[in-house]
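As a starting point, one isolated chain is supplied in structure tokens, in the form predicted alone.
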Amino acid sequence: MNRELHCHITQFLTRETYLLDHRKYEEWLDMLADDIVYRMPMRVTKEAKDGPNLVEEMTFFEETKKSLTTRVNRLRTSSAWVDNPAPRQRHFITNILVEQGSQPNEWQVRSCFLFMRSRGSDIDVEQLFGERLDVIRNANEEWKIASRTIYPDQAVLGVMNLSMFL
């Protein structure tokens, strides 16, 4: 791979970062390809002996990018109290590996995340980590998620809700 695809991908990412921790939603629905798909598998405790500790088909969310605008489009309104007053959040971005996808335009990048929000006056910090695998595509010279999997590392999330986007 190489230095010069990776810094795109990398700075991209970092843009994408930028703009869900300033709740700019819009731009970042337009950072989605059409055709993403969305999904966190649900992650269990077992034995080693018993298989993964990923359940590939239960997932804590599945969407496509029009679930996603209508999720957003939702945070405008007076009904989204949860995020009323909006909480405090980053996403930290890191290990990220790049590796050429299935098609030539397409690669699969993996990094590790680290989601941390904070609400009014609460000295609790809630926090997501993990890993995620997303297939990012470039298409007429410009560069869209096509789909983003998302591996908590927690099998008891340590967040109240799933209102943020990871």
Given for the second form:
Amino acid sequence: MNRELHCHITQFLTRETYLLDHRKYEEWLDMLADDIVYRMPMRVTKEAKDGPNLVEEMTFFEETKKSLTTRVNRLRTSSAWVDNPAPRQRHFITNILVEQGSQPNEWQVRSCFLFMRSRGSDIDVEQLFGERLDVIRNANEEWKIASRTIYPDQAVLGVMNLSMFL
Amino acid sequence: MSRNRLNEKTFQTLKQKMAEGLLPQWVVTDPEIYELELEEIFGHTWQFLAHESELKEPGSYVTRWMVNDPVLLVKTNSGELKAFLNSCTHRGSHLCTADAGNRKTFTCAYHGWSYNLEGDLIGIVAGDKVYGQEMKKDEWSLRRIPKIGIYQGMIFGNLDPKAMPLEEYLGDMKWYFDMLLGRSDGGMEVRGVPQRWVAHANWKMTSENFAADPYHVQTTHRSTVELGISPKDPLYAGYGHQVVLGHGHGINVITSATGRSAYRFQGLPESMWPMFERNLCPEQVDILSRTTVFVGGVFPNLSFVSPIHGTEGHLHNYLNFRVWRPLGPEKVEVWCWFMIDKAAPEEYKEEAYKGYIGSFGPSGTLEQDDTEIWARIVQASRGIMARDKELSYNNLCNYLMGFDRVEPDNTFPGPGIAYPTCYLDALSRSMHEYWLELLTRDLSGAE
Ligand code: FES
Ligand SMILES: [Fe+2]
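Since the structure above is the form predicted alone, I would like to see how the form predicted together with its partner chain looks, so please show that one next.
Entire complex below, previous chain first.
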């Protein structure tokens, strides 16, 4: 994988992080392909013999661009109380691994995320961490997220809701 | 602050205030009350463990919690369900640490004792060489959860060997469970596994919020009104009946201003309607056909909601059950099961699941704001003024809605005491009255 491409994709994800942390959700939506599949399966605790400890059948997010847009619109109302007053949030994205995707203009990108949030004057910090598997597409000179699967590492989420995007 | 300790007088005051429709705010997160609740309420009431569809084959198991008691629920070779304390009888180690799976035996990681699906101790490492007369294997089986009961596929456990039978405890709730869980051939099924997350909340308030409080919908969930997803009429969640059942249980049957729903049978496919008519009595069919949302609860910490919701413009029905597992006076672990009629078309199930993810569960556009509100309750209930047991600061919560004014509607076709509105505190009051009755059982025995 050439260095320039890796740099490009890393920059792209860093910009995304910036938009999310600053609640520039409309600009964030523009980074998503119209046919995006955005999902967050569940992590469970399984015995080693039972294979990967992920459940795809039940999820925390099962979204299309339309439903993500509805979520963003909701956060823009005056009564989305989780965001009014808004908690502070940071996404930390690391360990970015880029591989060729199934299409010539698509790349499979794995990354680790750490999401931290501080609400009101709470001393306790909410956090969520895990891995993302993205398909990032380059179409007409533009980069878009074509799909995202978010795998949390917690079987019991350490956040009181998922009002954020990961 | 000995004057602020629990004593006989405190409970007398509680009783008196509750008779006036007032709940002292100090009870919300009081640590002493919390300890008492664990013993007197969670030690004696029926708690939901799992739905039968989660345990399909012999050897299937799930691990659950009854507050702090770890529970291992297994399906034996004969197809029977058995529940044990998930703790090895040797030194008490947590026996099975997975959430679910399938096994013939459970072996402890500490010294290797193993148990079969019946809970019998069947293997002791080096047994004959290290134990002699002192070991009588059959005395060291896994400890049974004293009682388990199943109703309409819902499996409950009870830690009190003397507890009343589950069916008696559920009482009139059975009739509504029959309608919700038994309307379809084959009943309901759980999709995947329950979602789990942690809310900053007190279990009483989350139970009350779900089971008994349609009044909050218009404000807490106003964002959906602003979006045009929910109706503008501030009374919309209040139309219908609030039904108070025994033992702190109850259900809200939310219809509309006309008493009918725009979506017959909650918008379930028409092909399913004859099945409902076959499985239910005419009164249940009547209620089911014209209700938009059912929301209610089984005391102490099981709630349910059966709404119609969708993410892409078309609406679907589903059934969501949840357990509020207390993790402390200000914390609950939420367990959330998505259930759907086994007999529904696969396509419908898929759409209903998406509707659920969009509305309830931790990411739900409705539920997100509930969690925020729950946190605001505990946050404002820990100070000296809120906590004062002598009520010198008038630290009382208001449960006066409809008090002494709204009379039951005797024409309602279902059992229970049905009031002709869901904007009412009758069910909340009955939950808290039962709560107090259980807390003071020993005291009143002494009187
Ligand atoms: S504690 Fe389980 S075998 Fe010793
Ligand atoms: Fe709510």
